[in-house]
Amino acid sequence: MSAINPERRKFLGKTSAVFAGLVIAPGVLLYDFAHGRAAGEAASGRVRWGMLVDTGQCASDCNDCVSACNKENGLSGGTSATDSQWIRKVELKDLRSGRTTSLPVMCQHCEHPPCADVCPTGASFRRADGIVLVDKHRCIGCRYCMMACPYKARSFVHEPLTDQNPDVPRGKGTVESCTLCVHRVDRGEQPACVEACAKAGRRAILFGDIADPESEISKRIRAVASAQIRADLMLNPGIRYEGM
């Protein structure tokens, strides 16, 4: 387990001032500047945010969702072992038919997240509305959560960060992953990847409340055959894939 380095102490000192007075716990907002919510107001357990990805509309040569994620969250866009990747495009091939399928893979926002189970400090947690997050103040960089994640969806920040999006606090020596753009969701907006996909005319990603039977995403899930990645693990991910 690595010790906290001077750069990380500097990050924690700066962000502590920004988030002074904020109590972070499962079900409580990590980003309290969200419009329409009082600071510290709990996320509702009556909601579960999720996505349905139509792989039939996801083209192998399109990376708009990845680019939008990188821009929104201040990621470098690099793909080396030391670069953070919150979404990556994956190509699947059916060996019997030869058919290939392209799909984005990110944190699957499990109902039973193994990353939270193994975290020794409680830094990895699931909000009441189903969004899985990392509390940067509690993360000690042990990376147990990275080993526990069956989707390989988490990254470790190796280098100092500059010019960050103030809506998306990040820090050297901590683990991070897709947040479903929680800062946008809490303002009533769509995640950046969903918005970018729609602007490109593909509309391959549908975002919404999968706990609401009357929501568009719930109706779609009932109407089409969809699958979860590694459903056999019984983690009940919030991300579903149509045509996979």
The other form holds:
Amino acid sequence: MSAINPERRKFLGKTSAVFAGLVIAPGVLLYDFAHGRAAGEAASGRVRWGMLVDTGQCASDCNDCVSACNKENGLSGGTSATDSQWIRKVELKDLRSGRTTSLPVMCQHCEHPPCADVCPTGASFRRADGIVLVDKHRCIGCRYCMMACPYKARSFVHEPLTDQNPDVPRGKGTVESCTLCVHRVDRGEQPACVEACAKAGRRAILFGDIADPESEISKRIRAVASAQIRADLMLNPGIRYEGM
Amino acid sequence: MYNKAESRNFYALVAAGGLIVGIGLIAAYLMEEHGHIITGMNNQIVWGMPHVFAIFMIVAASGVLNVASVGSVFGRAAYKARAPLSGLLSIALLAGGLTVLMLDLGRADRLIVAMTHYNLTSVFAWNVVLYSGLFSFVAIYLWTMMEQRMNPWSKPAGFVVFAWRIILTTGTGLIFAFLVARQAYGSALLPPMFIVASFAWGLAVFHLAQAAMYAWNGKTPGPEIMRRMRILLGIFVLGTLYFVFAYHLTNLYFAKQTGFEQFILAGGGIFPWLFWAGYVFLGSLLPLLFLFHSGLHKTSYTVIASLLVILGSFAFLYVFIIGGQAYPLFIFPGYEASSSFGDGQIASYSPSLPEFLLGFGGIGVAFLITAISARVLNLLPHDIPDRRKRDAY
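Alongside the form predicted on its own that was just displayed, please also present the structure of the form predicted together with the partner chain.
Below, the chain from earlier opens the complete complex, with every other chain and molecule after it.
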């Protein structure tokens, strides 16, 4: 048996500490910089995630947000009446002035979501941070939420699914809609559509915490005129539109 | 008491009913296996033909109890004699309607979830309670009528059933009345409209069942009760027409709803046809002629009138449910909208065979329950034979 070598021990101890630091630090830094949530930590009611869409920056020939959403969430990208579309580009023409506008429409993540009100099993719910989701294990596929949604934001899975994204579980016979890329948001990232829009050089979609008065999105909402779709229904959606 | 030929006919009838139920179950299995892609339903028309069948049966299940209510609650003896049949038909129709509704679910295998997780703000969840309640209360009501010792309780039981079914049909109407964002729905007029419609549709079903039972047993119902029940059906058909017109009239008055009304009543392809020719003419005016014309008093005319009322109710529900969804949602007032998801466009729907088979399967369930129970239990109405019977009506 060889004698204990204190120098070797010190070396091993120091390198282990450095190695551990290298492993943990990025996670700690990421958490610190991006305000993502640790696994198991509940969503906070102090946060309300939302979006501000600048229709002035949204081009009618650009579909990047839709493509990014399809890729991120494992949707087929088909546009038949039975295909899921979590986000769609809507072309609007003002009936009086003839002015045209192009804008993305997805789940509006209402403060008072009618889908959650009518859901018989409570599968449709609003998370504490304002994201409206469907619990795929609890949804019985009655489609009452689709009847109740004023924005036609939901799709029903009509066929068996293959090649799903493990981060985004989906299921035949259940209803689904935009999750605001909750899996990315929880990692401290931006929703896929927001990222794609920025990559295309438009930056038409601003994402952030609308409950934080100091966030970029809150400041912008204060600075420019924006509106909610069907504001008359008093659902207080988390998605707002500029230039409509 | 039954001869051999009758028994053979009965078993043949049950076998035919069983076959229809079996085919309906196969359709449900295919829908479960392949998904709703094999139906005509899609992301715009999310409720289709199965819902037309299911809602007809659920609404009629409530209305068919009218006969029992007139007997128990309002004390008319001739109707009281028909109360057991009325109760049985209610259970049968409700079972048939719920079978269709349940098997159309995207995840019919999760029925246990629906039974154990109630979202109290959901009118659907309320209805689950209302349906189970109706089953129980009508079963108790039947028991109080059929078990002599329990007879004193039949009046209070009848009252509970009367109140419960009015609440139940209110709940059915509220499913649509609570949909504020859709032009076709979101009206407080819908619950009372459904209640009056339930009276008509339920009584039409009752007329058919009663005529079949009398014919099967080689008997004929008394002319006085037939006259009463014929007039009653006519009044209910008129009442339903009144509510349907009031509903469309209020919609026409609201500026933003005129587009929808124009679509349903005039320019919307199959929907105006089904509404005017199917519901108004065949399902209401023609039956009214049969029911009220002095020269058409034979039971067969009442049977034809009842069949027409049922046919009309399907036309009405098709227009109400499918037409209501086909008209585009009013998301961007003042704008013309278009998208890959059907914004601003009339949605198209063509019901597929499995949807019809599932619907008929539900009717088969109702038929089987009625046929078997009618034979096992003594449900044929026995009218009072003495001279005082006129006072009893």
